[in-house]
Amino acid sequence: MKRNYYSALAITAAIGLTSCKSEDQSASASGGYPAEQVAEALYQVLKSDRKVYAQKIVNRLVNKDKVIKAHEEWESEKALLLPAQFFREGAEEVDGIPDKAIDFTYSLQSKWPLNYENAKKKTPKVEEGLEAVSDPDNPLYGKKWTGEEEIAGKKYFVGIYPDRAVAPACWECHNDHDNRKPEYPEFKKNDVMGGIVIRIPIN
């Protein structure tokens, strides 16, 4: 999967070079590329990878062909990673790349986390963005939310993009999970289950 992330960087570079001709630019990431356009390009790659894994690997092998299971304890159970775990593994892999051409991090977060530790990691801006993209009564429901925040004296662009239920492997896991709280919604196909949070340092 590393190849796709390097491809994303190449895409963002092309976008940035084109956009540099504009006099009215938004906050810039490292290299001078507009942070929002960098985040948008990364999101398209991440969303596509997540959808392919959930639909064409987990859903096919687990629910259709029934040749293997997906499980949180995937190593000891000799199972597939759950889609959210696959996403997190990729994020950690990217974090470990030294001297990235464009500095960025990403994560999968939700208003309704099954891993309660994730709930402690949300900044006020991330909570605001998740509320916007996840609330059906909000004009930004199912759309992107963007903002800026400062952490430890450093300013960041934050883009939060809707993470939708694209395969039964996604919503069935959440709906049946032992950590699911009574107030959590029961998800179905295409519901917004959370957000892909992309954070980019800006000048």
The other form holds:
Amino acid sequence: MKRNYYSALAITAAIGLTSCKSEDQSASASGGYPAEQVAEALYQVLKSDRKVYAQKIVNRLVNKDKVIKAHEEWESEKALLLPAQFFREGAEEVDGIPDKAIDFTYSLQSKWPLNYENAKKKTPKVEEGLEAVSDPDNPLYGKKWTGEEEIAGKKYFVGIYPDRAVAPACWECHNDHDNRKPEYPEFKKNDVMGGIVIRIPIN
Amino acid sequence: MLAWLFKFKFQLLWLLLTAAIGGYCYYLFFEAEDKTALLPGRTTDGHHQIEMQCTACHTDEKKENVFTSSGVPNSACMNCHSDALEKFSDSHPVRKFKNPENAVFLEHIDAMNCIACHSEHNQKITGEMSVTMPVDYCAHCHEVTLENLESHKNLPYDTCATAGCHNYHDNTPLAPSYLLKHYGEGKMLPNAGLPELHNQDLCPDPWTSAQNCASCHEEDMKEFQQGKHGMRLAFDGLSPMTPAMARIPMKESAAHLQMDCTACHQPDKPRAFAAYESCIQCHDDEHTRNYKNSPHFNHWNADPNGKTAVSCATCHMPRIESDHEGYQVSHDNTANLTPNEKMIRSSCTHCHGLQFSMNALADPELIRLNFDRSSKIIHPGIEWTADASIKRGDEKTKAIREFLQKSLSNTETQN
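Could the form predicted together with the partner chain be given as well, to go with the form predicted alone?
Expanding to the full complex; the earlier chain stays at the top.
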């Protein structure tokens, strides 16, 4: 129910922009608004929801109050979804909505993935963007990276936004995970752990 | 006259042939009860009961392609299968692949379309679970996991979905945390027994027809129509299923019986009739014939009301947690049938330990004999999961392993 709520918030933010659209008609796939602007709005909502879930739900109930666990097999374990699963479930809910007013998709990716199948989905542009927003020596570190790419004959705007470690639940789980490779960094508070990838088709 | 006939012999032959073909077609389309000759190929075992209801699959949505399997939209499949997929949280729903970044996976399998893996009328390429895709399909996307998971290295790609471990849609039966939670369990659980049913009030009305039952048992009826016994009742114009229509061995004496509620539930018959006698009166395979030689039946025979009494229905129509309150009997007789590991959670582990149950269901010979002994096969799944957990520093699992090894060593010494 909650994930639907958050997805609805994200969509409402995007649709809200459409209702007061500017004169720029060049980006019809994003409701008349420039794709980058729509992606920026979506990012603000997604980032906030992700922070609230990690800090005020998972970290509070699992680490502080210790009343419930967060588990990958959340359904059979009667546990909370891991923050990455919560985010992905919301993204898949959005993907399942037919005929959206504004077509968009989003996902999480990282230079240091724990989910190897998910990592296989990284396109060259996403690799480039993740490198930029995750590398402390890059001028775009902690900022956004934008570009365009073509997938299966269709052109997309791609926005990659930093995904930071906002609660101990984030870095403790990643630093201690079985799938963590030796070359991965030891994350600490506020580190960029990956990126939120937002795609909007462009005509 | 003869000369005239001879002169126009080819025209006459053509006319006769046309009339014969036309007559046959008329008969086939409008008169014949058996219209299977119209099918482009043998249907799968899951759909043969409704094979003459062409519009069940070939709906209006993609009418331009009705003569090919590509004319079947996902919505036609979901009309019947959506409840089940929802119930066990389908691990690969179509929406999972809609993000364009999945293109790398869709190059190998068009996971957005049900018929990419389940095409109909293709007997030659149809395998278990009506899958028409080569069975190593998991590896296209999950190869990287096979390479990185210590226990799975060097496993053949075609074993993911065929070794009784993983299932594309319902992947819950053998989840790692579940395996660990039940590590070390023996043959029988200390608290072995079926859960109590929530509502066992006797039906006050005469049991006369499916419609009559459905007036109170709407959900049971809906479930019944999702299984192979009742699926024909979900379509207007189709008669109830009969054993004569079945593709598995059935008794000739029961060929005419109609599979509606009263086929199993009859007011003048004891509970045993619905529990196993009604099954035995139709089914004629070795598994069924061996039921009365099984320890399961011995438990039933000793006390039909006992918590460990096991009938056909105990396993094939299990008691499952209701959405509302307590436990209820699932009336979808097919839900936990294939792959058979789905039966582990819903049936076996009410009484038996997990390892014992997994071993039993991995042994086809034992299934044929209706579990007249313990399995000679040892399913490695739990030990693999325990290995990984101990490696992570799980002290509890390590202690269980040490206890098991010590017990085994003591038994060997005594022998």
